[in-house]
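Okay, so here's just one chain, in structure tokens, the form predicted on its own.
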Amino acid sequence: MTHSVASGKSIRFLYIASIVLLCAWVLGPLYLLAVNALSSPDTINQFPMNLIPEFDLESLIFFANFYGMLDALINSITVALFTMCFSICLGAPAGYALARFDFVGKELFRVIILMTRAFPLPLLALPLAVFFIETGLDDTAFGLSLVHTTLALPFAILITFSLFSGVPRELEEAAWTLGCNRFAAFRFVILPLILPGITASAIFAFVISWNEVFASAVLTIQNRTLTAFLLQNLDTAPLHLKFAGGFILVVPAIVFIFAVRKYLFAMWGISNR
């Protein structure tokens, strides 16, 4: 009996050792980034490093009146809206019919989609590259949106045919008996109900084009999205304002996670219901 105590308190305690090192692993360096991004550019280059952040804002400053910067953060911005649109406008009907109808290759079609992600983007790059220049797409906030939906697609298709999947079919039948046509009773009734998951599908797509930088620096030259610009000048910009870049660049998925994370719980939830 004494045994079995030991031994279970010994897994305990790896259990939160093991917890901790992640947390550690994960917040560390974002705290150090958080640190020397809201320090001055002269404590950031001291030695032994300030591990308690100054709250200034020189560094922040600095990088929003960087030459091209201002203009690299609204490209970055526009293309995560469009690409957030067109996954929403194109995945949630693409998963409402994987949840309700049943065709011949269902299954097969689902592991086509996560397939998608299998594929790595630099061997794509030269023939996007290509058509892009002939079609006129290159260089554009709309052309680079496409490539970052198709990025996002697959995740958008796969999160809406759980919020589906997790609604029960009565609920839609009820509605169609009441006068209800399709339309009329996927907007009064199911859209309510797993509008918190799409707006959390629809916030992933946008952090997924916002911390995109390869196809974003392969596919424009002067209009580059924020990463693509921090990349071009990662060797000449100055430390402070790396730091700043990449606080900057960290913030939204910081938000993305504490605003959507209960109804991405809720939602694996509902799909196994």
Partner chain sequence: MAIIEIKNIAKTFGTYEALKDINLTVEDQEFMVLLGASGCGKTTLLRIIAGLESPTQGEVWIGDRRIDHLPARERGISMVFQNYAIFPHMTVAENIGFGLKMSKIPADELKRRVEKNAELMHIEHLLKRYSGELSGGQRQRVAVARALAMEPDVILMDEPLSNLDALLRLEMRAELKGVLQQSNTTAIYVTHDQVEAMSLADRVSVMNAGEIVQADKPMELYRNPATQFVASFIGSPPMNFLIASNTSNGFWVIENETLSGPSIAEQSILLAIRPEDVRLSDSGLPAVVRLVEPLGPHLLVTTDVGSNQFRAILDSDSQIQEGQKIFLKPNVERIRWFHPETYRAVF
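Residue numbers count along the first chain shown, from 1. If you superpose the two forms and keep the largest set of C-alpha atoms that fall within 1.5 Å, you have the rigid core. Computed from a predicted structure; not experimentally measured. What changes on going to the form predicted in complex with the partner chain:
- Here Glu170 does not count as shifted, since its C-alpha moves by less than 2 Å between the two forms after the core is aligned.
- Relative to the superposed core, Leu108 undergoes a Cα shift of 2 Å or more between the two forms.
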The other form holds:
Amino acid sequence: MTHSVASGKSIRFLYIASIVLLCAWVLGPLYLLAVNALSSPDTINQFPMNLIPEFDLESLIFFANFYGMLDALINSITVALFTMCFSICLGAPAGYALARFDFVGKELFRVIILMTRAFPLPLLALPLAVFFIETGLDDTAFGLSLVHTTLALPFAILITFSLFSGVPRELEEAAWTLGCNRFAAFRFVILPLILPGITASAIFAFVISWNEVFASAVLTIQNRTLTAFLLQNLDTAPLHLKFAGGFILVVPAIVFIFAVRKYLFAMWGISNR
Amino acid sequence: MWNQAKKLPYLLIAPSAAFLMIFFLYPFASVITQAFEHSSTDGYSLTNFQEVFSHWKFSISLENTLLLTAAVVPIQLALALLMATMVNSMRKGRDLILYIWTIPLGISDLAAGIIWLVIFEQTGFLNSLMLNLGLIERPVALLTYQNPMMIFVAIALAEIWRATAIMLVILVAGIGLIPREYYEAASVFRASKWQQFIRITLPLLKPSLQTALILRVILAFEVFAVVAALGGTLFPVLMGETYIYQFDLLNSGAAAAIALVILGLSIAFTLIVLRILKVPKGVTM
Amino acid sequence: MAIIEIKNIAKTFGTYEALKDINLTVEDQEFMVLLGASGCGKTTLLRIIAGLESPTQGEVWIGDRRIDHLPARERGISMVFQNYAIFPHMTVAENIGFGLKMSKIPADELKRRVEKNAELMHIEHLLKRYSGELSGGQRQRVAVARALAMEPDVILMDEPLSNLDALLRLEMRAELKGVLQQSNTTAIYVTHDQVEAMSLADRVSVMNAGEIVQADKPMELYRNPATQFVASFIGSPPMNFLIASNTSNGFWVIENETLSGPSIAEQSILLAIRPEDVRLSDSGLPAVVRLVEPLGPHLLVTTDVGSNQFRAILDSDSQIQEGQKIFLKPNVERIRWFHPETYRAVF
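Can you switch from the form predicted on its own and show the form predicted in complex with the partner chain instead?
Everything in the complex follows now, all chains and molecules, and the chain you saw is the first one.
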């Protein structure tokens, strides 16, 4: 018996050790980026590197003052906010329809939604570049957000579909028998129940747009987003600028994933089917 | 009241359907026509493809893309499976560990490239470590054209670091759908943990494995910003070439042609995965 | 006055006929139970009355108002759902007051009605709780209070007790009956539980395969089932069915026992006997005892009469062993007769 207890203990140790190792694997590189972003440009170009940040904001200030960078940051946020609004406003009604109604063409619609995911979507920016020039949408936050919405919309539809499916029909029916019309039932019963989930999927849409590189780089010239701007300047920008830029890209993403963590699994579970 | 409203569901999906028509189906169709149109010829021709294929960088970028995918995806799949099963048997701290492991999901590929640049650049942490270990005396340039293997490793590591999370999430969601009774039944019949994994988890996880693989490989064919950050022009890949044709060379026909190649690869691979990991009817949960 | 009239209601889902030409009148303040096995169409009928489902044809009237084209909110009905449908993001008080608020009832009147109905259902101490903090029985009470607070002409209930455990169900059953009698509302109540139906209803409509087979007072259903289906559905253990053959006008023979019955010109007839309507005797139907189950006040004895299974409820003092051959004497007045082809009652 002592033998098996000992081997049980060592398995347990191995298990915990691998969890710690895997956490370090994920967090380590992020930490190193933070060390660099929070050090002065001189320190960054020094050698060897120190593992403890000196909490010097010079790099970040340099980043903020770099010509065009602040505009790019604002553009990124604008595009992401647009994308967020479009994908929820377009996606939530469709999600509701899929969850509540049987209608001819439902399967086709679902298949098209799922198809968009098995597709190199950023490539669609190529033909749209021409289309946008013709319509005056080229190089605008609005135009780019339309392309980003194509990326985020299928997710928004699938997430809201799963949210609406999670609210029993009975609740809606009860509201109808209690004097509500369709809209009032939605407003007073459904909406309060799914609001956290809707927020999560809105945040997810924001992150998708915030992170997108290819379409942003193809479709903007003067009004670059942060990712497009960094990509363009990769060859020429000094290291501390890149690192500060990377840091600014990463921070909101980490916060947002924390905010939506509960919904990540639900939405992938449902979209597997 | 559900079936009374015959028009309502159509009214509800109309905006998103119209949107997808304009911004998904239409550009999808026009990327195809663009690829077959060339200024030098009338009507449709293969001129764009000939031009692209005959360029020396095409075969290298195709090779690089495929090699990178082949190196990265199997490791990610194994890692994600391991992480998912570990999470599944976790009692305390499950949420925290899951959150940490899914952080990279929210990080853009460009940022991931920059993060690994922190480690691999000349005055970076890898060099510092090697110096401290006494392996080198002064910093060496790691990501140079003399060192293609190092570039490949750096890009592969960044990709594994960044994109394992998406597979992990899909697999954790999938494992969550497997009823616990199956495992209880299996342990009553004296199946070991390993046997349970092979005989229950894997077969029942097929639909999720399918989704995870398809999605991941398609994203791997689209690899772009990580490469741009770490390899620059030293490591050409298909998506990068598309960008160069479109943006630097202003040749949208050629860009569309490569786009079609990426699309073709994606579709071909999707079909292969669907074939290999065929899910019998009625097994999906 | 809330007389409900259901005229020629039919409902098809694709090619499936869920309801076939239903006609039913529910009197003012009557407690009507729709009883049937799952899939018989009883819930569909209730939902058509509620306005949650639209009929393929037919009309629904409440008093002198035709309501089948009206949305649910304008029908003057309220409903208690199977899973209670308590809004989880509202307190008990907000739930009970929700319909009143939607109907723009003034605040003081709303408060008064919420409190009155909460007291009626004995949940006044729970008014500030959320549904997640309530037990199944308490949720049930909230659902009923919420429906009653609307002071509707008609209250509809869809298997409201089916999710409660047996003991609680008994308690709630008695309470529901009392509350509804006081409220002067017309009630339609759907259930698959015949005991529930018998104990609650003024009248029971037995449904089968999309049709109402018989609508009658509970004891009438029990004593005079209109068809063989009702006879087999009502009562536990169910009625015993035997086939007898015609000897002469009005006399039918089965296993050498001759019984007097209706005079019809058929070769054979189906007869039904309730298990409690036989007694042990020296002559009668010959039966071989297969199983004896002591149930306390009496014995449930399963026997073979010829090749048919026959259950009898006998006095618990009876000395009966398995394998024994006995004679069962039926109470002839309680025997019900059914036509061998139409399965309708004949007298």
